[in-house]
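Listed next as structure tokens is one chain, alone, in the form predicted on its own.
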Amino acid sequence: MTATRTPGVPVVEDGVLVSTSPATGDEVGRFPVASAAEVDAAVARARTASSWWASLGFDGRRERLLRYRSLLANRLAELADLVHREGGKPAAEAVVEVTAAIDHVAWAARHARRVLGPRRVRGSLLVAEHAAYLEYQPYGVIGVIGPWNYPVFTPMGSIAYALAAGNAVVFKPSEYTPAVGQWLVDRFAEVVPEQPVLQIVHGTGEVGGALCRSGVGKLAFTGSTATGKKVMAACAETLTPVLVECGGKDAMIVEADADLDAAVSACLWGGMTNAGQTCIGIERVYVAERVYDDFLGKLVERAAKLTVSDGEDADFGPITMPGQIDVIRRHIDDAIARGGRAVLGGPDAVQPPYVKPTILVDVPEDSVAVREETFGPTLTVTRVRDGDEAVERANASVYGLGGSVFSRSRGMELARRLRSGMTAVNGALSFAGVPSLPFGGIGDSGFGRIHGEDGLREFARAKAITRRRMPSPLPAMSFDRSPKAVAMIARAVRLVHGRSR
């Protein structure tokens, strides 16, 4: 007999993970939960597959990844619908997410050789008889633990780059979006049927822990800071290197010379898209006092028009994880209890499984609504003297993922001063859509980078090689060196490096 289920909450029944819609409770799919032994077996298969995949070379992998890219593009509507049903976000939002992921698959495939290909590098005075070479070798098997909020875009930022670098991948999707993960892996198998280059293992946190301990060459994790620390601890047992992309509490700065209409539009998008369930989403807004009232009025007016439902025309849908609703409610309640005001929404905006747009003002900087990640469609808007004070407040956070600056004259200056891995000037979240830019944060937002050249290098080991090409003119690194040779070495060093310029 099947027990009554909470919509969106994954349950395990007789060793099977059951996924349901957070909006309707309809069942989306069933997937076998992997045991630790099955995770180990998948990694063992991946090691064999990785040798074959690496042997294809950059051109062979490029051709197959571009075919995968084409398949995703041609079946975009199917995938977007699945993302909508399983995660709750509107299909239009899912289309944007999948489109961005496709861009990254193509970029990684096309640029892997240029970034990771073997090359000769400049030698050294000390060992002039040796030629120097640099190449990047794949780790073999990469473990990827993906999130639920962007179940295509985010894991593909690791998967595509790891594959382009020559690795096989074992992917553990979130237990909240297993159907999306399975779809991605099944479609890749249609393009690459020869070997299990991309495999999937389903389950809850125990399966993720097993993947950490399975002997993968490297593990890429995206999720909360608390879980990221557990992943690091598990990987530390075997000194498995990790790439960790965690949460954020991103700030937007609005200077007095900002285009207010553009800033309001970007603020709403950055803070409310995907119901605020975005690691790089705007959660704090610092506005110069000269334009504060105008900005706030425009923001409230536009936010009040946003629609929230499971309908096709909704601006955003339900909160995917029911437990997150308690966090959002706690942050709103604490902000108001501490003297803040809800100029839109507030406690009554929390209507499970939905949370309507909420804008809070006069919220103390030490409240949880300012200090902790909310992950919901809420914004705190704070009056500041100018952009300099805004930077100071924005940087007073343990997180450091992304951010935004709106200013006609000081945008780049303020952006450089923000303590974050990424910043958009006169925009919001835009850096995520540029495949050539690295994606990642600092502090409690994690370390390592996906996307771009840095992302490709994350999934390859730098290998240094020297090759003797002639007899040693000055045998420096040898017991055969003579006092005369040492004197000549010292003289050469003074000639080359002795000048102050």
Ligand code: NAD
Contents of the next structure:
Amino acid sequence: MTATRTPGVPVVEDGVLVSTSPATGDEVGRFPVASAAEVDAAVARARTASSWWASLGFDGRRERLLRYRSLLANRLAELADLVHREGGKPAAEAVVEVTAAIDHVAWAARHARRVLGPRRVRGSLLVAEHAAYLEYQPYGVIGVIGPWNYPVFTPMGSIAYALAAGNAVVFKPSEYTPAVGQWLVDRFAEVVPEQPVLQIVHGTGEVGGALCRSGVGKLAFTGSTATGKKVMAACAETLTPVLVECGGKDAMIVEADADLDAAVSACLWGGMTNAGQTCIGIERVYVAERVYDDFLGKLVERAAKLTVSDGEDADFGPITMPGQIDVIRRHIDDAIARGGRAVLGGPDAVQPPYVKPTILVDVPEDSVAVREETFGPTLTVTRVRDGDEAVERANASVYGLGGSVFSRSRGMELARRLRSGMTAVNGALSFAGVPSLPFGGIGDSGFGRIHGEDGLREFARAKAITRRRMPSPLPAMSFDRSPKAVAMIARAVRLVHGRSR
Ligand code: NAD
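Would you mind giving the form predicted together with nicotinamide-adenine-dinucleotide (NAD), to go alongside the form predicted on its own above?
Every chain and every other molecule in the complex is listed next, the one we just looked at coming first.
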């Protein structure tokens, strides 16, 4: 049976997932959909592979992961072309995405021993006869469920760190980008051919649900908030721990003392790169009234010059998931129906599969264009008194993923006050390109962290060990203790902790 195809919409034909380009409708690849039993079998294989992988130790894994990152670097153009064909983003944009992912693989490989390696830690007065040790042990198998918008960078933020921590991974890529997922897994098998340390299972949400219920040690999910809640509910059945990276409604704050040209440039890129289909994309802009007109004029002038097509020189391409076009249209229509104005673009900018740059002003704060994730090349620009009012408005959101502040004198202060997991000062999205920084949100944007030291610890269990190293001078945690020992302990605790400073 052949289902009717809409460009970019994945279809399942006779148990095979067919992936097509959102711009041209050309077929990109076919992949067998995994049954629940096949997901379980993959996890069982991964469990065996994880013991072998863990036995390589930090150095063995580091060497393999660094070889993987070299392979990715040497075949970057091939991967960028596939990302372009399957997801629609310009190949140049895909090069930036893959480069960031490669940096993460290298960082996780190089720092896993330092962050997770066994170490001796300070003992204590109460059990002075024991030495204390801390180590971080892998979970065994990590299930990774990914989205389509950054099909390399996003899942790799979990996969690379999970592997470096000593786990095997079973990866369920988005049904919109299975070919990119398959490519990443096949290339890993070239550098690690001995065991299925990184496996892939294809399919829609049902297959993701099966992975949640498969008995993995931990599930790392990246996608929408609505799906994140379903993933948590499924994982709750078996008390499987979860890492949940969800959507956002990130704000940019432009203070009166900002470098306006730099702010405009960052705002455009932060809001419209990848056609606005970026979890940490700027969607709301709050501008101090003293510079509002200047900023808006420059923003509209530059945004009008952005090129949108499937061509090589385009600034951004089509909307990857055709269904998202309805969401974008609804947000624009609602903003205008409620008194907002489109100073660029607007309803006519929606030309499937493309949406042209759209800048909305005077949009009420309680409209969907300000409250819900739009995931399109649209920005709401709002006049505020100053940075303080901007922070207040920016924080009045259920989301809290990233954000940006432009100010010469108050950047760090305002950044700290933004209710979000990450903030760029005098830039946009820059934190995503720094492997040593943690990445993740608060509120409806999820919880847990990928990247950096926190990202490595996310994929390991802290294990505490004490080892008796000598006979106890003063047995306290024992029925062998004497009244004299208790008196000495009480005296010692006064000596050590009795002072107020
Ligand atoms: P989505 O929630 O529709 O799908 C994400 C993944 O979950 C897909 O692989 C999908 O097949 C799977 N899935 C769907 N239903 C499931 C279920 N019931 N159980 C288990 N898995 C299920 O999201 P999307 O449209 O692919 O991605 C876009 C969203 O992802 C946006 O909201 C974006 O902000 C967010 N995102 C967040 C980050 C981040 O790091 N915070 C990064 C990229 C994207």
